[in-house]
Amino acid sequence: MWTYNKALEYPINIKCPNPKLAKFIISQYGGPDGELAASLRYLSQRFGMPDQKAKAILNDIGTEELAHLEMVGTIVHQLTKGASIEEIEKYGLGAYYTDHGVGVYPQAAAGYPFTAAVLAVKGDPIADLQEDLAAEQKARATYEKLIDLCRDDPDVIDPLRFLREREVVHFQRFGEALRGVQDKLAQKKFCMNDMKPINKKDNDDCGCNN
């Protein structure tokens, strides 16, 4: 059960519409490394974790990514709110406007819509957590590129910096989860071919080094 607080995790108050920036930033709403993908990935992966601490970390971060999705959607909304049709068309959002108006639709900056094909859920805790570490680094790198593109607009840069910093924290927490899972798996004899507990005879026959 989730409780929704009717306030953004970090305040956003953009004074000047800028459809050009909105076209770029929307990638963190519905792009392959964006907040929607991150949230669904983590909230799905948690079921395959072997201990409650790892499950809790994935649940916590997956939930926070929903808050970040709300923040990115708010940024896109404020950047397009009040923009003229001429501005929308000038900055390449004519096709987007035709299909969605100035609504916030999950897609990448390149224009293709969100797809669940970007979700990496392997059912192997080590593989999933390694994927999560990479995902947080990719998200951090994307935010840094967006900050570069925003240049002199502090109203946009400030929340983007907050989001970038949270990706760093998430990376650290996933590292903590990975170490915990590795320690737990090391407590038992496991065949690394199938990640299931085995007896000594099977262990001798499986061909792995455990």
Second form
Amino acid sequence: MWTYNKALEYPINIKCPNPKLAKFIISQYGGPDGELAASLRYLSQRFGMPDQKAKAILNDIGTEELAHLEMVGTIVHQLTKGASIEEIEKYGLGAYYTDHGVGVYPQAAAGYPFTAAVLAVKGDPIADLQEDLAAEQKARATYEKLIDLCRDDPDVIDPLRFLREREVVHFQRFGEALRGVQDKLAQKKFCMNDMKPINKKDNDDCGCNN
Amino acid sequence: MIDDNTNLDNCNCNCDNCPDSTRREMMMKIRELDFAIIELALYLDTHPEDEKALCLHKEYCKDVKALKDQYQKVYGPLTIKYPCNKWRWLEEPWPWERGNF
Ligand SMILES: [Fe+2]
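In place of the form predicted alone, the structure of the form predicted together with the partner chain is requested.
Everything in the complex follows now, all chains and molecules, and the chain you saw is the first one.
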């Protein structure tokens, strides 16, 4: 279970609303490489992990991604709150406004709603961790594009930089977890599901009483 | 990572002796410690044998607990697990509201 902390992981205080930037940044809320997808990807994959380190890292990074989801939602909220209807229309948020007002709805920058189709849970630790390494790089690349697009507003760039850095750290930790899982799978007697040994030879005793 | 300018930037009233400056400073310190704890926890997940990291983690957990106790007594709860005589959870701004601490 989780306990909510009434504070952002990194402070955000955007002084001027700018719906144009909100239209791009919403992608990190509900887009294909966004924080919601990241969190659900890791928190769902953790159930299928064979070793303690991999379970822990997916659990704890999945949790941090929820804090990032809140940060991205905060950026979008502060960029749209108080914007005039003229600005909203002028910067292409008219369609969004029709369906969601200035609420924060999980969608990609291109407008399609959040879908679980953007995340994968293969139930295979190597495939899942490789997926996560790629996901972190895609999120990093997205933040870099957003930083380019937001170059005129330091209040927006500052938290985006923080979020970008976190993706780099997550990538590093997933790499270490993957190496741990690979080492474990290389041990002959390791049982994947507490039932079937991964690489059982005919007369191997896997030690799992099956 | 967090420099001193951030404090000034956050001050909405643009004065040097803002009455909220103590609160802001305390919140910033809490945030720094909470962040360091997250970072150390992720590191320890894949390096559980690292004594130095473990030591730092212990130290920061102790510091942030003391600081949060002090903060919550004055400025209200940071989680719903803080007991109050009246329901103070509703009184303070939420993290997404502009100019929050
Ligand atoms: Fe991440």
